[in-house]
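Below sits a lone chain in structure tokens, taken as the form predicted alone.
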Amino acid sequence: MRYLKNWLSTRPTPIKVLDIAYIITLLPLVFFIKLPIMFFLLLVLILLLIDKKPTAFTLIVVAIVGAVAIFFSLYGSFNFAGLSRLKLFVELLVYVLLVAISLQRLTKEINFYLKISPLLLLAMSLFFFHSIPMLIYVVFEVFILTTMLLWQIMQTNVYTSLRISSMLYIVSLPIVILFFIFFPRISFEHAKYGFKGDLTHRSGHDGLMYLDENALLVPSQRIVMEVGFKDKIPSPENLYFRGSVLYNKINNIWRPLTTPQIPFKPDLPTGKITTYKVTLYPTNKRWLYLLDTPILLPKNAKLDFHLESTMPKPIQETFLYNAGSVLQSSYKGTLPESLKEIALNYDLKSDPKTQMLAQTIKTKFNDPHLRLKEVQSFFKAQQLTYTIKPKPFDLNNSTDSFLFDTKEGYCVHFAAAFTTLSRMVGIPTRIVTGYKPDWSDSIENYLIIRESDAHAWVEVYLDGYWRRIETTSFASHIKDNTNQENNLESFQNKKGNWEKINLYLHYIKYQIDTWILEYSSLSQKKLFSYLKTDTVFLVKFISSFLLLIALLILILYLLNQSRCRDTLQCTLDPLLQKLEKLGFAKLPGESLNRYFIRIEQTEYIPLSALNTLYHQLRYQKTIQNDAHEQFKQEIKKVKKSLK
């Protein structure tokens, strides 16, 4: 502790505030770089520690170290497509930058590039890692170099550059706020020119629904949509985003009509229209995901005869839209007898076992509802489990093989089975697949919709109705990603205070990435969209902004206010700064007394006195009362001497 007490309080070297600009630039860079460039480095800090100067031969040895580290760390990675791709062409000038920087730093000589690189080494890093964490290590980075600047500049202590380095900070906050909310964003995602980000598309849903091995599940917690209702969200039964309606049943696939389209007669439902934005995020589909049931459609989409939403071209960008739904679980519409043979189509040749049974209950009852109702009542008897990981199925006979065998599946299953079930007691049924968010991923009337959420549910043609049936809901046991088995009341008992607060943490969590770390040129306009037309949102912005100054204000004030525990030690520091500024500074690791001696001897300045009165101070017991009021005049004598 003594070793760094004293080399803190020494004077810094350039070279030493470089080394240490480096290490923490370098740290975040060691998680990516390659090994062989690994190994590049060690070398380099052999020859530093070695400290002789190297010669002529040894730094054209270390270039061409240098070289074929680049070489092999990019072999295989880097060609002329390769040069397209930003990350790639980003690494190699890291790599080269890093090259040039050893051979620069074995020289021992220190120009305005090797001044710079710290700060390129740290533009350079916000390339490869997009995560809170690396934001907050970033400002810890600024704030070192700024620190590490200043006690350069200065030549004072470390303590005195990170007091005057945080009030810095301090005053700087607003100013770079305003920059970061205002300043135009440039996005590489949505430029036309220069490099091109990495594209990704998000869906859990693709129009259609497999049985086999593809079968649609996609545990990834990606946001698809958030979606910000006017009013409070709706209960969860009403949380239907409907997407791609599926009829046909081919090779194990569930797929949507592929005959021409239905004359769509609007013949919509009325009622209360739910209001929301959506923020969908690219999927690379047509389809727009819209609350059961639509009646408010963005400009340009199309709503049909199945009440699928979908844009003219697939959604290659973040797109924003307006929707309204009236929230209801069914619909009045037509079903010509086209469409009617088509819904209630099944595989003559398969699933005998279910074939035996839907026979059964067409004799029982002629009624529809009492055969649905005991559809439903058989779907509740079997003791189905819901699992993301069922057993596998008889593929030839999916549906016995399911309701009588394996009794386990997903909604992919469930709506499978329930609709060829249906359409064997004569019943029109359809499956619909789209998203069924958690209602416990919201926070007031926001709503967060995941990759994840993707489902799939039956919809069935009664009365001259379409009516939507959860057939998950007919599962009596859920076995969670563990395997474990649970009843659905104690699943839903599992959660309570902790994932509430794991809730709002993810919600602070996803707010920092979508107005930080994700802040786009999208987000500006949105911002300012709210700025402009949200009154109350404006004044709670400015008010935010001006509470904020406040505080800053407040901390400076305080920072400023340098709290002096050595009574003794703060009355004698401005004559120490005075002497120091006039190149009498004290030596490293010599005494005060040394050095009051030292100065009066070869600077002729009356220190013996006060030197006498500052040791009587800090160590005689017993001390005349006036005597650091003497202390104090004698301070001011040696001061008006300088003068």
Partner chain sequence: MNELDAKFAPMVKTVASVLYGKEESITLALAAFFAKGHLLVEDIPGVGKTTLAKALASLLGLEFNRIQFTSDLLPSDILGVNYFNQKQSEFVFKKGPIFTQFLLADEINRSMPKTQSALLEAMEESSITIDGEHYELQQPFFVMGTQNPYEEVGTFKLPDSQLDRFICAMSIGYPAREAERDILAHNKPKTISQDTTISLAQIKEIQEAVSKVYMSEALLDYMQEIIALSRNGVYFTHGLSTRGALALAQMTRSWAYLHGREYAIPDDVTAVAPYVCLHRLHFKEGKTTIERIKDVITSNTQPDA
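What you see is a predicted model; the values in this text were computed from it and never measured. Just so we're on the same page, rigid core means the largest C-alpha set that superposes within 1.5 Å between forms. Positions refer to the first chain, counted from 1. First, how it differs from the form predicted together with the partner chain.
- Remark: with the core as the superposition reference, the CA shift of residue 169 between these two forms reaches 2 Å or more.
- Residue 532: CA moves 2 Å or more between these two forms after rigid-core fitting.
- Superposition of the core reveals a Cα shift of 2 Å or more for residue 105 between these two forms.
Now that you have shown the form predicted alone, what about the form predicted together with the partner chain?
Lone chain follows.
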């Protein structure tokens, strides 16, 4: 303990400070550098521990070993074309830097390169990580490096440097935020300026609907998009994010129409428009997911006849957009003959049982409304079970298999079977796929949509209206053989406190992710466009920034206040500062008494009365009532005489 205390109170050698800085900056890099380089660093460490001044021969050997280590670390991925990928390029830079630092450090001579390298390492490690722990670590790392620098430059003890670096931290925060906003960092996922990025695509919805073995793939919990509503989140029955609309079943895969055969006529509904902001992660698909029924679309997006909204190009980067919808479960639409044909089409060769059933319904009822009702009551009567992992189907007669045999499935099977049956009874029907978020996966006006929220539902055309039918609601049982959430409302209230906390954490993580970690030139553009268009946001933004500055000033003020412990000192301080400005500074170790006497003797400033009063106030046992007032008056007098 005493050793540590001594170590902390004495001034460290520059090389010691540098070593600490290196250890701190190298720590995150250890997680990704390849094994050969690790071995190389180990070798250098051993050489350093041996503590012998290296000969030229040793240095040459170390340099060669370093080059070999770099070669093997990048072996296989190394070619010049590969260097256009940002990740490889930065990795190579890091390795070269590490070898160069090692060589320099071995000579035990400090030069400019050695001093600047911890910062370079820090900057490069920022390319590799996009996680919150790393964010926290970087904050810590920068703080320690600042402290080290101050420790070295100011030649004080560690406590003083810690205090000053924390002050610097507080003061620099607004500047850092401004820099951050104006200079987004380059990362692998948003590589710009001549490099190729490394993209990951996410999707639970890929525009098609599989009934075959692909249907058994359970989508993961990965987040596909995040939605922030202007007001409250709409009720669950309105939360349908519309993706693709499917008409044709080919080889047990439901597909959308290959060509948009029908021109879109904008007979969109009017009504209350719900607006929301969406963060859509790269899907590599062209669909946008908008609430039923979409009205306001982002720029360049296209809404077609089937109310599918698409972008001209697949979404390769995180896409932020504003959208607006009129929440309704049916909308007025026309059904051209050509489309009606498709919407009534079914495979005559398969599903004989269902066809027979359809025939009975058709003969029994003439009115399509009654037919639909009959289909619905049939679904209910079948006692179907909702499960994420259904038994395998007879793929040739999948509807028969689902309705009469296995009687279990999830949204896909419900929607497909319902569509088939209702087409058989003569009602134009289509499948809509998209996302139906779990309403409990939300906080305030923020909603997370995961891959597992992918959903399929059915729209039937009746009386000039497309009506949405939630086919999974016909299920009479739920088999919960996995822990994953499903889209039934009965499940939504089951979330415990832990999930709620988890959700909040997720929300925080989401905010940090979108606004800090994945803040790129794209986010910057979006931010600026929000600022330009959204006056409320602009006001909020500026006022929160001003608030932050005010808060920092307050913190600094409080810090200063706490240093001024007693009123006497506070009263005297302005005068002392003034004297200091005039060039009569207090010497280190000088008492106020000697200081006042010295100044009085050399500068002829009448301070003796003040001096006596101060010492009486501070050190005398009994203080006269008006002494403090006198003291203030005296200070005023002296100040006046200074002018």
